[in-house]
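Starting off, we have a lone chain in the form predicted on its own, written out as structure tokens.
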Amino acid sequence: MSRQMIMGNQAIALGALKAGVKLAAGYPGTPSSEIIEFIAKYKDRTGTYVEWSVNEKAAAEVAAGASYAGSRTLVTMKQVGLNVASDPVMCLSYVGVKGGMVIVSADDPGPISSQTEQDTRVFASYSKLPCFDPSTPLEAFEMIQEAFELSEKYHTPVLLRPTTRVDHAYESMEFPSLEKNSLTSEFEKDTNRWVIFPRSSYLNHKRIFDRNEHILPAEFSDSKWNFIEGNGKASTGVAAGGISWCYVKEAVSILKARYPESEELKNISFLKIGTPYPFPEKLAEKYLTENKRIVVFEELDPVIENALIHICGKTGMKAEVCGKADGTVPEAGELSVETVVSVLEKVFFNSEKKEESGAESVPELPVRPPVLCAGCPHRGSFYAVKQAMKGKKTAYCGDIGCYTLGNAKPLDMTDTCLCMGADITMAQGFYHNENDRHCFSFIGDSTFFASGITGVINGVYNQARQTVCVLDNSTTAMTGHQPHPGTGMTMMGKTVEKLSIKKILEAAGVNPVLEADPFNQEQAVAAVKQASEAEGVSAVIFKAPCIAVASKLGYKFNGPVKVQAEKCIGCQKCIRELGCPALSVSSSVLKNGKHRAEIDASLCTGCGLCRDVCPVKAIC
């Protein structure tokens, strides 16, 4: 073993491997993606089977099969992915598992890269699954091993809920020894156990209720992940869980340095919650008895806060619990050390004064809105549709991925974006409401496999009229270029037959299914016009690789293009219509008083889209 700096997601992967996980499946999504990739790195050493499934539901079901046979399994996703997986997960809660099964659902306070700020701890309560909430990478490493043990002890899936700052934080820890998993398992038929019947669900509900309301709250009260620290002689105690625990500890250290004579800070008492569901009530009752006022710090929903208020109501204790409900703590977004310092300073000293910490003030960073990369093929796809449908009554339904950025000016080609796969079915809703509006759906290749196919079938069967635009860049770009069924590569490193999106669309009854190169605007615009004239569901597959993987796929870049200063008239059409980050306005002034365009050669890939747009052929 050696001591290394290890990322939180790597720590989760190592913890699972250390626990003997035999199958790991997931769907990529920030902040969880690195877990599967790190497990794949050691698959030959441990013998673990690992896959990127087509979506989170499939991943949970693949893992359930292996778990029923007795193997330890891991499922990974981000928090919104848990919605996709909820159907099998809710049923697994009742049916149970045999081999330990841990579901990692990474929450995204902020949110930084998600549609919602939903809290997996609440889903744990809703689905009746035990939940661990790590504060650091090392805690995540140890917790997931205990989660496997708990899963097998109570025959239930267990949730591990890291948040972004835990997933992506680094901590020095011993790299564990990883050995070949030699355990074999075999599925044993047992209809009464593995087939979900109404009667068995009723009986299992009673068993789960007893476990979650009586057994686990007592067991978790003695867990090392939940504890009280301090003597409780201060006027106010502080409770926290997850990454907020680290913020609280650092914030109190800062305040102690700022107010060295404060007896309040010296005597402050802390409650740390590492298993938010089922809640460690016995421990919390002890804390509530010792502290008459408690401030709770936690990100997303007030889970710990509500649990403490519930205990007060149930037991008749008079402790005052402050947090999100009374506005003491911000109700949304990420917390930070600075936020906790500000809140505690007001609580203990009735002061919001921010004293100088000694550090130099740092200027605010400039606002930099997200934008499609220079040379991204999606820009050409959006532009082709925009040109083809100019002046027509349309609706442009977007989806989750890089192409969500098609909403930004100047492209402005995403009228809606709800969740994965919704672009196709929402377009059908628009059409059935307004038959004279031609509706377009923009979906990526990975998302098409994840949740787009069912929408296509629905549209064909229910006789909608729409054009599905598949922006096929040969990878799952936004989350880190993971493989999918259209790439011809598995996470086990095997080359397999690619699934043809064109054949799938044709098999579903889509007609016509056209293919176009988004960098060949003449061809792309013609394809869009032809598809839009069809009566039913039509499709255009815009096929060009993501610039980040193009070289690996054998594509060669042409090299950056240039603006010919003597030809440029300063119309800036290339800048105004494309929004490519490689294009900018020159400081030099032309004779007509306008500023010509210029191209940053370090960013330009030579895709040529601006060359095609230029009305005076000034770009070559």
Given for the second form:
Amino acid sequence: MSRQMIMGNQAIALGALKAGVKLAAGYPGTPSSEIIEFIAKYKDRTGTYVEWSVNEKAAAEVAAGASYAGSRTLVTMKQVGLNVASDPVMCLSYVGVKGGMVIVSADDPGPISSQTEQDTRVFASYSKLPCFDPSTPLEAFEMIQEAFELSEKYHTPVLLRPTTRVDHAYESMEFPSLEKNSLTSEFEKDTNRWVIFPRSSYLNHKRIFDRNEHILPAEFSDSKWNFIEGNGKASTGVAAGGISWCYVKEAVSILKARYPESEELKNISFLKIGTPYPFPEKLAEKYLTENKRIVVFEELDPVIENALIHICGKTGMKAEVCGKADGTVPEAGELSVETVVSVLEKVFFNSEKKEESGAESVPELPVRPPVLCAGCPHRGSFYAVKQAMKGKKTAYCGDIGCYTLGNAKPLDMTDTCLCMGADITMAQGFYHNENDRHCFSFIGDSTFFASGITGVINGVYNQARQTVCVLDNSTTAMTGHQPHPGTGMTMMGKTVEKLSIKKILEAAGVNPVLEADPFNQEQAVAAVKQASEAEGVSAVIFKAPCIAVASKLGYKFNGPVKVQAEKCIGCQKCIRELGCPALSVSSSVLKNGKHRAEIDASLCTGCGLCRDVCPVKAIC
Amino acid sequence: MSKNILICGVGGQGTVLAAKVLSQAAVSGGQKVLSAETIGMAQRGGSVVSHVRIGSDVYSPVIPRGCADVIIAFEAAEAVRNISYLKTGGTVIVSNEVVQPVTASLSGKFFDSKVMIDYLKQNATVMCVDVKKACMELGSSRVANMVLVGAACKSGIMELSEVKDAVRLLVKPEFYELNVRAVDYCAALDI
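Let's see the other form, the form predicted together with its partner chain, since the form predicted on its own is already up.
What follows is the entire complex, opening with the chain shown before.
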């Protein structure tokens, strides 16, 4: 045992292992991905089975099986993944489980790396599942253990909803001792219990309603995760949950230093909500009677705010609840200590701190959007399609992954991006609407397995004409290089037979299925042209490893290429067309008055794409 | 008393390890530490920030604006971008190098490190480190982060010996000696 910096996701993994979780399954997605990776790291110590499932629905179903048999199980995903898992999750809510089952769905206010700002707490009330909302890594560690207890007590899956600033925060805490999990469990057949039927769903609905409307609101009112702090003698109270609770505490300490004489601040009363659904109603009722006005701080949806207003309506109390609805608190995006400070300053002192006017003008700062890495094979794939289809009527349907960055200038090769797998089916929609538009889909290898296959089958069966480009870089790059069925490894550390994307496409009736090296532009362009001439669904698999895993896969880099100063004419075509971060404009001026291109040797992998693009062969 | 250290730079420069070393040094010293960093979606080339917060009276893992005692900037423009986090009287430790983004190459809008550093000097105590020269003398381009961590120790925010112990815990044994030399590099310099 020692004190360490422990990441929120590691704390969640450790809490689950401490609770004796026997099976953990998930699909990677920021900010949730590290949970499964940490479980895998300790699996030999605890004997836990762990897998990256092909998608969130599969993960939830794998876990459900083991939970039916009586084992404690964990499922992890991010908020958008919960939509994918929603089919089994909604049904599991009615059927219930035997062994504790916790579903971690990580929310991403901002959003920092997500498509949506959807709130898992709302999904909790929709799916009727109890939900815990931790504020810190340490809280997450303790909460998940209690979530397993609650799951078993009420035979229901339980949601744990951390947000990015909890998942990816680090807190110094004791590393817990982990023991071998020796519990065994066996599935007992019971069709009345484990087969979902209309009649049983009706009865279960009644039972769940009673639990969520009566039992848990009372039980949670006594939970240590929900509490009132302070004496309530101030004019206004402050309620919060999740990371917002930390921001509130910090903001009040800043304000106390700024207004040391303020009686209002000394007497402020806080309501902390750690179980947003079912809502701890009795506790909230007590708080509402003690505070005539309450400001609510929470990220994403106004869950606590609406619950307080709901209780006022139910009880006839007349507290004023301020939050998102009345514009007191920003309705979207992340909160911060600064935001809470400025809101509370306005609420308590009716004053707004003036923005400090910068005496000196701030120098203009560069825009620094994330870019495809130097040497990223996707750059070559996009460029090949762009060259092959020059002047043709096309639609480029993108997908979720590093390759979403293909939308950036100068590539500009992503016309749409909706959700995982939608690149393939949306292309079909464009085609059926305009038969003369050739539609391309760009999908990564991991995403292909997660949700691309169904779309391919749909296209073939429903007679679409499209070209599916699988950008196969042998990993799930964006979320941190997790393995998938195409990589030949499992999270249990086994080397297994790889699934062939080519064979799957062929089996689905795609014709032709071509393979190309994105760094061999001649070959890649030819493949795209050939595929685009096919009548039905065609595919090009662009195969080259992600540069971050390439050396692990035994791939040898060529070493950086150089611009030959005497040959470069300063046309900068390499820079303008590829947008590689290793390429920049040199400060030295050529005789023709232009600036030559320069290559940063510390970034260049020698992929050779700029060499191929250079019209005067100045790069070698 | 709390200590807040903000580390900023461009994705791929090694800010995360720098944050880990400083955090571990404080944890080993028995203090409560909270930290947060930018990870996830392809951050290479993007602006990245790590927050390290030490002390019993910190609640959030993110440093509020105007509360950082020290900013360690791996890139001059990123220092300017994050200057609002610095408290009055705080110190900026900054590499004199600039990293021009792809957007600059495409638009032709380049920026100058001198402009950035002059601006910083008007607003804070600045310790400017010639990281390129340091790396050359140390024989590796990959220890820029430890050179800057060493500079931070020189500013008085952390104990050099505690930081070196943390390096031992966090860096692979074969790179330990090199990294410690990098941490020590600034100690002898007059910056």
